[in-house]
Structure formats: structure tokens, C-alpha cells
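Next up: just one chain, as C-alpha cells, the form predicted on its own.
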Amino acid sequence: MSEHELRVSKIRDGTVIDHVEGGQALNVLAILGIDGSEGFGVSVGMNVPSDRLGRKDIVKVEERELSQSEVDVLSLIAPEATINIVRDFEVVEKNRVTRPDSVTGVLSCPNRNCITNADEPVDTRFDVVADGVRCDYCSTILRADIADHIDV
């Protein structure tokens, strides 16, 4: 195979998540709460070769657009993802994930004692920091680990 060759055919209708960091694909279909069953034509590069990254996964997923709410998501586990809205095989809209200042209800917290993991009806709120995301009831930082979190 050429460097040139596409190893994934291009989809007609949908979204392409590119620069998502190795080994983070699996993650990204997580957040997205794809498992097969729903019917979308999925593509899943893993590892391939990048220029900016070294490696990359690429997610490809067929007729269907993302929120707002799940780019927030997706930009805590893959900052320098970009997403592409392709229509009739074209792209249409070209844009790089931007970290949101917190997320709310979509990360447990890793503290037993927090007060979200109490029967509670309190949904998780975190702030987005430099180095990860902290818990606005206990203040505990998550860094590396936060896709192990994500409760979508």
C-alpha cells in the first residue's frame, strides 16, 4: 500500500473524528455510546501514521452528526481532534475541539466520599484545568485516567 492510498473508504453522510490520539478510538466510540447495534456505518483507523501526532486513530461514523455536548467530551480525551461534517461525500464544516471551562454528568468521580457517589440526586460537575479535570464537590483531580471516568 502507498502512503497516498486511503485505507478506509470515504463516507457519503456523517462525521469524521481525525488527530485523536493513539489508542483512544475505543474510547471515542464509548462517549459516543456506539456499540454496533444502532445501525451507523462505523470506520475505526487505529495507530496510523500521523505528521503531528506520530500516531492517530480516526473514527468515521456514517449518517449521523455529534452534539455540542459530546465534542466537550471527546475534546477531554483527544485535545487535538479535529471534526469533519461530510455531506455527499464532500466536507462541509471543519473544526478543531476546544476544551469547555467544566462538563456536567458525564465523569464519575474517582472519590468514594464524594457526595456524587452518594445516593444523591446530584449530577457530577468538573472544571476543566491545565493538567485534567477537577471535581466542584471535592476537588479531586483526574489527569491520565479520565476516559477510565466517562459515564455517559
The other form holds:
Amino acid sequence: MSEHELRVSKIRDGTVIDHVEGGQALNVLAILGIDGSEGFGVSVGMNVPSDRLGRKDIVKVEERELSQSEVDVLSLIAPEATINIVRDFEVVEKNRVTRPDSVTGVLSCPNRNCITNADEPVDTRFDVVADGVRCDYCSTILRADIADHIDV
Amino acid sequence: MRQDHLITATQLSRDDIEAVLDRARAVADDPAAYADRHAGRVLALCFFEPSTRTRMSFDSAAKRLGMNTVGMGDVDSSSVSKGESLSDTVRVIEGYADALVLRHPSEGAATLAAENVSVPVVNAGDGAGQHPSQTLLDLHTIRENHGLDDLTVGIMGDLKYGRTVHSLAAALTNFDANQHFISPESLRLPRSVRFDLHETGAQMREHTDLEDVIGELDVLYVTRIQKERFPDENEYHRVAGEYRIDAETLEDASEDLTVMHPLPRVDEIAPDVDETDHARYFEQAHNGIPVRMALLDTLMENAEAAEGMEVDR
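Follow the form predicted on its own with the form predicted in complex with its partner chain, if you could.
Below, the chain from earlier opens the complete complex, with every other chain and molecule after it.
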């Protein structure tokens, strides 16, 4: 039995997000809007050994199947992530995350003078560009530190 | 131009620009033909930060089209100071007017406003973002003096925060124009503007010294370097002094060089330049009237077409 199976047990039904870059699991939950209050069983493994990534995080959400559009936004912080849909302990679907065209309501704009930081009733919206994201309102480009601007 | 709003210069195609500038030329040739074109319509001038010339220019342009204008008065005495959101403010004003002109201190304000109303919105400056109607009158000035192709333009001063610069640089990518950006290191073009220039394959170079390129330029577009951009006043004076031009600076320039400035200037262009044939900045400011008339006329026409209204011409 491998080490991570010992730490995070199998789930009957739900979604397993695997191969998340080490240290990003809580950001994954934040982006998905899961904070435990929904009543789903949530298991998180952080910095477990991985052949592919060295160290990886793994997130298991019971009784909830995440749609492709819900998980695609994870590609910004976890481009290597794999999404496994589990039914009755079996993986019935396995997908990679793909980069979405835009991301709404997930990130805060790093430009303090952007109208989205001015107490307006508006969700932030970023276009996904070659190597980052770009604010639809003020055009500011965010590249390396996307995870620092998760605001959900 | 079939757009409903004018928010950024990046939305403008060459055809859009030429259509407005052709109309501006027609307006300038025969202003009387446009005098009552939009009689009975109302333009709201929503200026959330001080402006003299842009506001007056839109006010005058609207009235010359037969429109009436309404303004918000002093921001300090308006509901904005009571904490009302911009989204709510423009939704209310939309009921009073057929189009909005918006100046606001936050980048992206015009985009947000346009999402909240169904009447045309013109961005008259959003923080350090964009000022596309200024760009149209800048391009009109360039076209009347040089044409818009086979052009070498130098843009100098505060390129980081200068919204007129950001809009002009984006719009020039529609034409066969070499762009030279001249500024202190700390006030170089922002990443987002450089990104757009690279994406469009624009021919651009950046410099810290005007002397490197002045002999190549057809147009020199000078902008003001503002004191508040520098934490240290001595540093401001040192830097600003390096980007000040006078008649002597222009001795190395082509005879046909056109010097432009969005105004107001402080001391970045010495008064002795006014006496040279290079100076076009007052002509440029005056072009605000026919160009903004053409712009408002176009946007009102588009809005009326969208409403399916019969417009008697």
C-alpha cells in the first residue's frame, strides 16, 4: 500500500483532485468555494511524495462531482492536476484540467487603483493569456504570483 | 464604427478610426450641416475628477450637434461623496441622458459603467488607463499634417501613467507607424501596453534619451511628468528637466516635425517652441471639437439604429 493511500483513504463517491503542486491544496479548495460548511466529506493530503512532481497535494471531495468548467480554473495554480470522478469506489472518469478562456470572481486584481478594488458590486474577470491572466477592467497582467491573488 | 461605446483605443480598427476622422473632416468643413442633428438629445458629463478642457470640449461638441448637456457638479457635493457606487450612479444618470461621457480616477471605470447602462458610454479618462477620444483627435491632427502611414512617432514623458499615451500607442498599431518611446527608466510603458504592442507586431523601440531619435521623427508627442510620481522632489526636478524641450532641442529635428501635447503643459515645452512651425498643440486641442462631434454623432447614430428608430436626416 502506498504512503498516500495510508494517509488519505479511498472515497465511495465524489471527486479526487490529484497531482496538485505541493502547497496549493488549500488554494484549490478556496477556488472551488469549498470551506467545509457545505457538509461534504473533504480530505486533504499535502506534500505527499509523487514520482511526477516530487511532492504533491491531493484533495478528495465526497458526494460531489465537479464539472469540467468548475475545475478548469484550477489550471492557473495546478496545471498538472488530474480530476478523477469516483462512483462506488471506482474511478469512472479521469480528466486533466484545461486552461479556460477567462476566470470570473476568483482572483483579485493586483492593481489597487482598478475599479474592481473600489467597493463596486462587481466580480473580477480575467482573460487567460499566454503566460498569465489579464484583468478585463484595467488590463493589468498577472503572471507569476496568481495564487497570492485568490480571493473567494 | 458600429460600436455602442468608446472605452479603449484597443477596440478601434483602422476602419473605425478612419470613419470617425472622415466624419470629423466633414464636420470641420461644414459645421452647419450638423447643427441640429441630435436636437432634443441629452449628453451627461460625468466627471469624477477635475477636467477643464475635456469637459468643455465635449460640452461644446454636444451643443454644436443640437444636444443639451447635464453635469454632476462638484464630486464633493454629489452623492458620490455619500458613498454611492459608480454602478448605481451611472444607472441613475442613464435615466436622465441619451449618452454618458465619463471621467473617473479608477482604471476600468468606463468598462464597468458600460456594463451597467444601455446608452452609449465614452471613456474620457479612467485613472492611468485610457483616454481614447483624445487619441482620435491626436490621430486627426497627425493625419491632417502627415497622413497616418509611413510615419515615425516619438512619444515622450510619463509613459507609465499617461493614459493619452496608452491609447495613442494602441491606436497607432493600426497604421504603418514606427513608435519610439522616450522616458526615464521609472516611467516606461506599463507591461499591459507593451503586451498589446508586441501582440500586434508593432514596430517599437524604447529610449531614455530624445537625442537618440529626434532626427528620425515625423511627430513628437510630449506628455507631462507629474511631480507626484516621484517620492523625492529633487529627483523629480532632475528627471523632468531631461525631458523638457525648447527651440534649441528641435534644431536637430526634421523641418516637418510636428510637436504635439495633450495639454495642459507646465514647462515640458518651452514657450519658444510655440513660435516655431513645429508647434501643433493648440491646433490639436481645437481639433477636439470636430472629432468629438463626429464621435458623438457616430455613437448616437449607432444607438438610434440599435433602437430601430427612424432618424430623419
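Positions refer to the first chain, counted from 1. The structure displayed is predicted, hence computed values, not measured ones.
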Problem - Selected hinge residue, K94, D127, G39, S69 [rigid parts, motion between these two forms] - result: K94
